[in-house]
Structures are given as structure tokens and as C-alpha cells.
2 protein chains.
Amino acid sequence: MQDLNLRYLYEAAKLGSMRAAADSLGVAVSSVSRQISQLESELGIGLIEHGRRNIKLTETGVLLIEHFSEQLRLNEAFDARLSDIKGLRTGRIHLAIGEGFIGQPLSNLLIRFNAKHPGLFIDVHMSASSNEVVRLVAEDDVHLGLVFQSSEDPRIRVLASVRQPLCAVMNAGHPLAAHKSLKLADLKSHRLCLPEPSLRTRQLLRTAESIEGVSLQPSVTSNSITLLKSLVQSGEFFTLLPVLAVSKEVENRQFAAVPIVSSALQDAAVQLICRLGRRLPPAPLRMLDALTAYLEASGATIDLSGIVKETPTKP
Amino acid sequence: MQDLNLRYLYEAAKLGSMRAAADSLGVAVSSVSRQISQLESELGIGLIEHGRRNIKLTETGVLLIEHFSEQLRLNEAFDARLSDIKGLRTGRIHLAIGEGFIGQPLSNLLIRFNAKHPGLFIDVHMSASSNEVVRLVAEDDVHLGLVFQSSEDPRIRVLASVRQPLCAVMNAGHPLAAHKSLKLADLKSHRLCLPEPSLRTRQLLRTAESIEGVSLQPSVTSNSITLLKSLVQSGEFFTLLPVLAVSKEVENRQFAAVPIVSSALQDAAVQLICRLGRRLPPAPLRMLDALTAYLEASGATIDLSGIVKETPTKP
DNA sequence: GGGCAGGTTGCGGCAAACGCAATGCAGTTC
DNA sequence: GAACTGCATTGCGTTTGCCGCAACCTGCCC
């Protein structure tokens, strides 16, 4: 039982003929009469009273019709919602970060993505590592994932890429903080809270070791950046974080961060990306815009190469 | 959007494979691949994450399938309704008789065939003249019609035709209730009452005047069968009727219907008519099948000759 | 990195739907 | 009551869309 041959009972019952349904819907007499025809076997009952000039429908017949009906108001109603969903009235936006990505920034960025798209749903999901995002973006379970220095998982695609060096953080009125900059083994000095090594940011501090020739000893380690931060906040210990995850206490004064001159920390980044191959729906496709010109606002290089949106067609 | 795309797109999400679905539908992978890609189209948006082993839907997907299930559900519905009008276990049955059809006979049949389909509706509707039941059949507000002696409406099949006399009606104790048969012109000496001229009963007695050359006058007429009965009842009156529309008084000896003499009056008969060329529905085909047992119980000639059944195939 | 399992795509075949035109049929007009 | 009109039905050749097969591509697992 198909849509097709109901709509064409539907029309002619509506208006009256068969050959104004069939004007109507742009097609021959014939295939009305057929498909009403057709109907009728497959349901093993009449629908119309044959015979005569013009359509009457049988008690059958006006059953079938009001189903139809019911069956169109259905069909309205998931339109509407698709339109909805296209029009970005409403939808689902699934978002894997770091922990080190939330602060003001980044709520700003939401609070206004809100105001705009208020139909909008956000789950913003904080992972205890990098790696972790990598995950939930490789097996679609978010849209897309923010991370530092991303590995090079072949099912990534990565969307932008904005420079964002590793730096000393300590309270401004610790010792460091009054370098202009820093290296590496300036810091044995003093007492250091670090990333648990599963984060992203202690692995590429290791690879910065090795290459200087430096060993750093944390005192304290945590996959929390909150707690680091706590522990520098305090002035007994400083910390090597992206700048991004503490713009607001540096903008304070409360914080400085010092670069670190050694070229792997320099040219850590942050990511956003994507599963590969993957199209976004119009949503998220809508929120990649927002957090692209977040990332640009962090005033760095962006590559925007091998975006997929979402079409019709196959790309 | 169609029925079948969604079905397809329905049973891989559900069994997670293209494959199991092809298995499950008993079609070639590459179908319902096909079938996918082309709702995408459709709609303009994706259903399901494409470039991975196993099956996932979108947001928009995971909507269309609950819209398909509902889509199902009522289907279903619909189609336990048809199952309940095949299995006349619902339905509607439109009747059209005339005022003498009305009686024990009848009500007995009604209250046969109502318990044994208790779910069927029934409609009788008396109407003041046989020429009224005429146009409703004719004119497919009714199923079917009863009428005393049709006339030769080319819009109308007779589908069963019984002998029934016209008879002279009269009380018991009236002087020409004694007499085995009369001719019409025994009539002229009593007091008499008859249906109006538009009545079929009158019709085919002003044939019969002509034909034996009297000219019967009544001293009251009226289309309600049930005030000439109550007239007869007096004794004052006698009047012509078919049996049918006194057999219970008859059979009390509350009356008595004396054959009349006449080839005219003789060869009338009851019909049961349908619309020529009409299909019946499964509920009025089983009434049908009723009310010709009906008819064959009043003894007399039955005429099924062209009853035309519903089936799904033309005849 | 080779094999496996699953999805996509190109191609030829076939069935369903279509349009056209002839026919049948009901109701109307003269 | 006969021709006519408007509608439904049916036969036939054409077109469209779906299907299966097979080759290919792509994740994923060993």
C-alpha cells in the first residue's frame, strides 16, 4: 500500500472526477483509474462505486481516505520538524573538549551562540584527556572536538589549527614571573605541578625534554587543570599550560605566563576536528563557523583546507 | 518520500547492517544502499553517518525512523479495520423498503442476522414509495432495495424476484372474507380503502382495472400501509395489499386475504434490487444472501440469475 | 599491510507506471 | 429515442525507476 496510488484516490474523491485528479496531479486519466483500481486488488474490497459519472466513495473507501489524511497531517508534522532542523530552529550539537578549553572564552562564545540559535541544543562534553576526544570524535558520538596538539589518528580530519604555545604559569608574584621568557631548564628551580602524563600537553612536554636534554620533576600531578590551577593560584608551585586555559586569570594580572623558548613548545596548536569523511549536519556545520572565528580571535593561523559541509549531493 | 525507502532505511537501522537489512528484505545490498543515499537526496540532509563498518544514525535520522513507526502503528490500525469489514466483523449496511415490507418477518430476519453479526450496522429505511427506494439504490445511497413490482428502471438488476399476489384484505368477520377468490368487480360493493396512486401497490391495480374493464373507487387513500390496516381493522373497510404486508394478521385470523382473479394482480412480485453493475461490499453481500433466504421462505420463484459479487477481479 | 566485512557505484535487465488512443457507458439534449 | 457529451476503462507501446550482479572502495582487525 503506497503513498502514491492513496494520493490518487485522495485527489479524486476530493474533487469529485477522476479526470480533474488527474488534472490536478498532471498525469493521465488512465493512471488514476488504474491505480484506484489497483488498489482495490490489493486490498480485496471496493473503494468506489463503479459505474457511474461521478466518484462516490464506498464506507471502505472513506475509511481509507480519512487514514490518508491522518497519514498526511503525520508526514506535515515531521516536515515542519525537518524544516526546523534545517532552518536551525532546533537540533543537537555534540561537542568533545579538554578541559583546559573551558573558561570565559569559550562561554562567551556559547552565550552567544544561544542568543542567536536559541532553538539550539549543546552538550559541550569535558574529557579527562586528549585522547579521549579523539575517541568520542572518531566514533561519531560528538560532532566535533577541540584538543591540544592533536595525534595523527588517520580517522581525523582536522578543520582548524590555531598556534598555541606551551608556557610557564605561575602566580605574578612568583619568582619566574618576571622573565620575559624562559627555557626549559630555568625551571628545575622551583616547584612544578604538572598534567598527569595521559594529557596531551605532558606528552608534547616530553617530547620538549628530550630534544633540550632536560628532565623536569613534578611535585604534583592531576588530570584536573582546576586543581593546578588552584595549586598556582597559591604561589608555592607554577605549571607549563596553553595560554588558552588560563586567558582569564592572565588578563587578571592574577597569573603570568612566560613562553618557553624550545620550537616543540612554540609550535603546539590547538585543533578542531572532525571525523574523516564525515558531513556535518546544518547545526554543527553552524557551530564549526563559530568556533573557527573563535579560534581565529585567538589571533593565530588557521587552516580551514578540507572542510566537508553538508549537501545534497556527494561531495 | 516514499513507503518503501523508509522500510529500508528502517530495517538497517535496526539490525545495524545494510547487509542484515538486504538478508532480512530479501534484496541486494546495493538497493537498500541506494535507497538511502536517495532519501538523503530527498530530504536534503543525512540520515545516517556515512564512511564507517556499521550503521549509525543522525539526529535527523534517529526522527524519521520514529516518524515511520508511527507511520507503521497507524497502519496498522487501518488495516486491523479492513480485517474487521472482510471478516463482517464491522460495517454498515444501508436498506431501502417500502412501508408493507415491514413486519415480523423482517424484524425476525433483522434479529437473525444482527446476532449472528453483531458487529454489522443496520439501516432500514422506510421510505412513503417504491419509486423513493428506486432513486436511493439507483443513486448508491442504499445497498440495497425491496420493492413491490419494480418498475423497469434500466439503472436497476433485479436480484431476486417472488411471486406475491395482490390480495383483497379485509377483517374477519367482513362479508367477503368468506369467499375463496373475487373478482375485481366484486369488489365495487364494499366500502374500500387504497394506497395512493403513487404507491406501486395502486399502480398495478389501475393496470388490472383497464385490463378488466372496472373502475374501483375508495373512499380513502393514503401512502401509510399502517392506517389502511387499522381502517380494515374497523371492519368498516377493506382494502388490496400483498400478502407480505399482512401475513401476521393473517396468521392471527385477525384478517383474511382472499385471492383476486386477475393476471395482473397475480404475476405481481416483490424484488429485491440492486444499482446495475453495482459491486456490494462484503456486510450488504451477506444481507444479501439474507434477504434472498427470505424471500425463498415466502415460497415462491426465485430469480438469482446476475447477482454480481464483490471480488477483487472484475468479472 | 593483507585479509575481511561492509558500503558504494556502474551496468544491463525487467517490471511498474505512464501517455495516447480507442472503447464503453451514463446522463443530457434536441 | 438518437445523437451527443463527459467520464471511466482498457489495450498497447514507451519510459522510468528499481533491482541484481559484479567490481570497487573503505574501515577495521589481525
Given for the second form:
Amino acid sequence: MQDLNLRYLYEAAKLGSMRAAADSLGVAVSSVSRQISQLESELGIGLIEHGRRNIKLTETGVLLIEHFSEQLRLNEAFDARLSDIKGLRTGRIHLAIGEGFIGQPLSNLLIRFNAKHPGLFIDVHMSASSNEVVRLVAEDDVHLGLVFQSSEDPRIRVLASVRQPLCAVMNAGHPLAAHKSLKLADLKSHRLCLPEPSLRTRQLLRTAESIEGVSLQPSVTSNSITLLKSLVQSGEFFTLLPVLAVSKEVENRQFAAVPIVSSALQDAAVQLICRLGRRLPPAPLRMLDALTAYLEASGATIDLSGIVKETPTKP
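Starting from the form predicted in complex with the DNA above, please write out the structure of the form predicted on its own.
Keep in mind that what follows is only the chain, not its partners or any molecules around it.
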């Protein structure tokens, strides 16, 4: 079996279709189909259920993909040891983060990290949803994830946690900006824009609304924090977000972030996560050091027990 054939089958199975696999691999759909057919011919048994629009593996196909996935993990372990020997001159780091973390503080961290380790490649995948970040981490598509209030997924280990209560965020000239604190009931008479219902922010807010007996009706919802911040900037709307998502605007006094008196919103946290039991290669481990130091400076609770570090001695 050739690795190329297996890679095409793996991508098609993971993404659900030959078209999606072709787009991901940068090849024609016919190339994906041909490679899978060659693999079936070589093995003398079907690997996918033909005639379907989406990819569905046969029992043999599932077995083969499990074998290939295990081989990928073994290869990653080998690359980790090799990178260790090379003293981190090469390596790849895959991060998944929520859109709210995009800003100058994270950019500064990446700039400093790249200057110190110019040979390490960093891939940052932005997602609007914390649930999507958790999925990417749990399925080993990324090494580390930075999320707002991750779910209770048993596959996930929380490495660092920074308390980030939800606040009412508005333009500095908004009528609510003059308050030192607010109750949910105080928000009902003002125009509200919120993250869409699938996001963790809304899930926490629903819990708070149920406890307080208050129902907030947003005029606009979106999965883009950038759009929400643009609406807030107009002065016509306010929103609810953790302060970290608007730290630059609050620091520049463009926005005000007013605490909300609600127990359900006080325990929210920003969390750095990895898959439980995953042996991180040296390059992601070095990024882990940088991210935990960054969060620790914000008052994080750090838990690195059980994380295997095989990095070379720091210069």
C-alpha cells in the first residue's frame, strides 16, 4: 500500500467527500477517486460504499483508516524525537483559537516566539466556536486550543484557566457605560447584539437568564466577534463578551466593559487545552510554555501535571 493512496482515502473519510478531499489536497477529484480505486484493487476488497454522494467506509475501510491514523501518530512521535535531537531547529505547531483572542496581545506573543524560534512553523486556525476548537483538539487536528469556557469533554485536558466573567460591552458614549455594574434586567431596554446561539457565550447567558427570570432579545446575532464589535462601535448596540475579546478597545477607551451581577456569568474562564494523554512534540511544548506564561501573567491557574516534556535545555 502506498502512503499517497492511504492519504487520499484518509482525507476523503475525514472530510466526508472526494470533492472536499480534493480541495484540501489541491488535486482533481478524479485523482482522489483513482487513488482510492487503486487501493481497493490492490487489496482486492471494497473500502467505500460506492454510489453515495458522501463517503461512507466499509468495515475494511474503517480498519484501514484506523491503521493509517495509528501510523500517523507513530510518525509524529518519531518526528518529535528527531526535532528534540535537532534542538528545535525545525518543527510545526498547530493552534486552534477562538476569534475573540485575535488581537495585539496574541500577535505580540507570536512575533516574540517567531523571533526566538525562526525555524518553527506556526499554523493558527481561527474558529468562532469553542466547540469547534475542542473538536479539533480532541481529534488531534491541532496540538493546542485556546477557548472560552470549554465543554466537559472527557477527551480534553485543561492546562491553564483564566477567569473571564462576561461583561456588558458598549461604546464609551453609550448610556450604560456610566454604570459600575449592571443586572440582566437593566439591559432589556437597550438594543442588543449577541454571538449566535451555538456559541458558549450564549449558552452561559441562557443559564443566567433562566436563573434571573429575564429574557434578553437581541436585534442581531452573529458568529463573528469582529462584526459584533463593529456594531458596538456604532454606539447603537451593546453586547456581552469576556473582557479579553475587547481588551484593546477597552484600554484605548473606545469601549466600556461593565460587570454583570450574575453568578452564572462570574465563573466563565479562558482555557488553554490539549487532548488528554497526548504526547506533545517539542515545538508545541515550547509554544505551551509561551502560552502558559502569557496566561499566568493574567492570573491563570496552571496545571501541567501529566504533560510529558522532552524539550532540550533552554538557552
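If you superpose the two forms and keep the largest set of C-alpha atoms that fall within 1.5 Å, you have the rigid core. Positions refer to the first chain, counted from 1. All values reported here derive from a predicted model rather than from experimental measurement.
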Point to revise | Large Cα move at N75 between the two forms, threshold 2 Å, rigid core | key: yes
Review point. If you line up the core, does N54 shift 2 angstroms or more at its C-alpha between the two forms?
Key: yes
Practice item. Answer yes if the Cα of G277 shifts by 2 angstroms or more between the two forms on a rigid-core superposition, and no otherwise. Key: no
